[in-house]
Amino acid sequence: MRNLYSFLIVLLSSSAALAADGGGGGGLAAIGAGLAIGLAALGGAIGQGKAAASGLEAMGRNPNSSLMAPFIVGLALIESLVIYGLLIAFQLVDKI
């Protein structure tokens, strides 16, 4: 809990320091870009892990089934969401 308070203090003090310099919200855009790609990667990794576990379990139960193509398409769709997060992060970095 102490780390959370420390993070919030640093976050709030950095925006006040940027306002004193006339820097505007560049720091907040950088934090937003970091959060966008970080949360997108975290969510994608969790989703791909669960999808891979379920797909491999299904293939193990029925080895004669053809689950490979839908499995790969599903993983590609999960990864596309991470790429969207990366694009949002790039757009936020351009605003700095």
The other form holds:
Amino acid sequence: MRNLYSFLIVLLSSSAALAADGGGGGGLAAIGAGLAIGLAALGGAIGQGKAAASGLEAMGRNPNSSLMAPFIVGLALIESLVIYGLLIAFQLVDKI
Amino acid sequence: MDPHASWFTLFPGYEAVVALLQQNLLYGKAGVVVAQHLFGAIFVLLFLLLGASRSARYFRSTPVPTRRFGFTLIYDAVLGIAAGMCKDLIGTDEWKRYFPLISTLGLFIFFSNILGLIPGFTPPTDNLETTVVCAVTVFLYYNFHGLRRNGWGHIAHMANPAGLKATWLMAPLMLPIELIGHLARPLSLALRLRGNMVGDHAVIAAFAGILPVLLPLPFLVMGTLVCTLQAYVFCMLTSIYIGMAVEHQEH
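Alt. form predicted together with the partner chain, vs. the form predicted on its own above:
First the chain shown before, then all remaining chains and molecules of the complex.
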């Protein structure tokens, strides 16, 4: 835990130094963009993995069921949250 | 190379429209981008009109579906999928009333997305204004039909989704939540479509920038999948929203 704090302090101080050099907070924006899409993709991938696993298992047990449509809607709804992260990342990249 | 180079520069009147948009204070320098989306949307609409007239002429002569690849085949496939979706997801017998909007949205979004896969074209759906217009149309449409079918029941269903007498006590809590939920629907429709298209386009552009031959091929295949899937999801969510709004509610 202390490692994490020291990492964050180093991160913030380095970006503060960057800003003092006339970076204009571009470094923080870059880190934020990376974190936005990275964390969004992490959560979305875990969620989609779980949804796909149980959806495919259900379809495998009962191949005649028409689960494909709700399955795709569920995946799209999970994915849209990742897409919000992507859009935020694009907006942050524009600020660099 | 100019990042805004595109086939639309060959269109008559392109320079004049760009100049006009760049005079506009709202757009300024971004007028080039807006002009590309404008011309993209007009191009897709012309394409759709051509395809509609051709496939209408074909199906007036014979009811047998064609096997030759062309407008008629694509229209037949897209409208068939949209009709199946409407029939399954809108529970009432009057699904044919809602079919034109859903199929038109499907065709427009599908062709717009696919346009972005051709090098030198910008898909109209990768700017927020196009997708917001589509999503707000859906929002107004399903609320209008919900009010038409159920009258005050449409509002009462928002205040009291459980439909029991005792749950009316929860109405002051439920109404704001449901209102926010309803307002989030067009937002998420628009942002999902736009974000997918922007991301797709950016990935293909990045890899085509490294090596324009063969390297973007897997991403073009994935792009085709994403484009089709996003049009499908947009239509499916539209029919689910309409179906939820127009189903009979006892209130």
